[in-house]
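Just one chain follows, in the form predicted on its own, and it is written as structure tokens.
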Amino acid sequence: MKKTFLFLIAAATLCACSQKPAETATQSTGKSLILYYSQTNATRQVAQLLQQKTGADIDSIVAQQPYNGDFNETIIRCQKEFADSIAPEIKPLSRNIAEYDTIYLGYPVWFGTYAQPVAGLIKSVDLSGKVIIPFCTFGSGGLRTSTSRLATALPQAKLLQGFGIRGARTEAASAELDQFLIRIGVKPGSLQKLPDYGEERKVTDADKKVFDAACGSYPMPLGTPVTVCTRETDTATDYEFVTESTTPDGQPMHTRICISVSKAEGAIPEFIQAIR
């Protein structure tokens, strides 16, 4: 199977270009567990960083029948599981969930939601009353849609705002996790208030060059950029493009593409995520 599940990843997520105030984690002496499923090692990297930063225990979710076929076989299996509402069985966890108050729940985004082994976890393990802090990796987006599905699947849990990052950007995860943990009250510190974006305007040739430099190598269509707004921070210029495209059934679709250009010398535009 290919290294990334590009066709399994959909967009629609909460990001720096569209942030809402986060609900904070309760300050308690209860134990925390980082529980994750990783298919290509990206989610594992984020989970290990979380462990370093929080000191929480850690455990992995393992499917009884691994998703280790080729790319097409994996897509066919996942499509059937979604269509038939099948939650794959998982192997017993090495940690006792009952001992933990807070669960950092990690996963790659497949088809716009959490990977199927997480559905298996939800089916087999009681997470009622737990504080759930989602974190995910994705090709273009999916934090908001996946956490919305988690909220529906776990009505008796307390779900906090989650953390998401593109699998191609895991080298930036450490600094962004620090900001996230401060934001939800797990780590002490203060955050710089981000300025508002400026007025939306038509894309210029210079804007298009920024868009192409950031997204030109992305293998899935992101649409044609038509408008953009920007903001300046201490360290970067952030862009929020609106692109036009069509859905598979021919309906018009608009997507917001978040790009950041660091002010460091020689920096290149970086595709942060897409919001559909």
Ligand SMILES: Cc1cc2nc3c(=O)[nH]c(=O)nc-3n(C[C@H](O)[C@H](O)[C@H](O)COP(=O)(O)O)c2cc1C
The other form holds:
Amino acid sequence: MKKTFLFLIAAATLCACSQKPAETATQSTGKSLILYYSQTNATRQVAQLLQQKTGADIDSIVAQQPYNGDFNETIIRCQKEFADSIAPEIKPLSRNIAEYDTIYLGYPVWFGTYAQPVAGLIKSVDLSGKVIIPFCTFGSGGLRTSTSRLATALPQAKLLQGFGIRGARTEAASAELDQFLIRIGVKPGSLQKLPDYGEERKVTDADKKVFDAACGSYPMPLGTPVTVCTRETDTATDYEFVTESTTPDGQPMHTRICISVSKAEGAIPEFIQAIR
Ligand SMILES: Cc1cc2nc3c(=O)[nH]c(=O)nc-3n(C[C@H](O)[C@H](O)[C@H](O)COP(=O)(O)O)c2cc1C
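I've shown you the form predicted on its own. Could you give me the structure of the form predicted in complex with this ligand?
Entire complex below, previous chain first.
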């Protein structure tokens, strides 16, 4: 099961990397809708925070035949849907999408891309001409790969840079969303200025301890850390590791793993995200 899962993620990742979403920020003037799918609540929490911060309307995407919330059963169902090129039918939305010009589109990352019900939405709803602001939650990562897939699926929409956070870190979402909304021009305010990372160097035993403390309990393999660069902020030391691994079909794979170690007494290194 784990091997198939990894293969599907790797395949999705390799396909998605050739497409890039638009990077321009915008100041939206029309009506905004937060439209999200969530199976186990992490994305719903982020959607609700976004709603508080933007005052946008909110609606959820519901599959006609709901996924039952079980990880393994969802994987088996998705594999069958991918094999048969099926996007699941979704229930009619309670909002009229034609009234909105900006859609915050939220989803959990599944197999490196947007969850299947979003494929169902794209199939059944006309999003051409809309400004799409993606947001997602994930186990380790997938913002870049999933938004690349969205860019391919929605060529007539204006896709902005998205927001992503690990489902295990939703308590950090409020502060990170504030910065995101400033960055895309939706909220006024000043962006936190972060120093650049230092030079990339080989991983030492001390670095490896940081990596293991942050990622050791993550259930999927993240690769072997080979190089790292760091930066010091007022509150933390941030690490960006590069790991090496092999995809199930034998291709070499490099992943960037971001970890932050707070300067607070006794802080445990925190796994922020994996970037593939
Ligand atoms: C079928 C399935 C596939 C998943 N694939 C990935 C993946 O490729 N990468 C990842 O980081 N997390 C993956 N996850 C983990 C979810 O993205 C993560 O738990 C997310 O926060 C769940 O959001 P939700 O609570 O809104 O459903 C997967 C979960 C499921 C059920």
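Rigid core: the largest C-alpha set superposing within 1.5 Å between the two forms. Positions refer to the first chain, counted from 1. All figures in this text were calculated on a predicted structure; none of them were measured in a lab.
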item	value
Gly250 C-alpha moves between these two forms by 2 Å or more, core aligned	yes
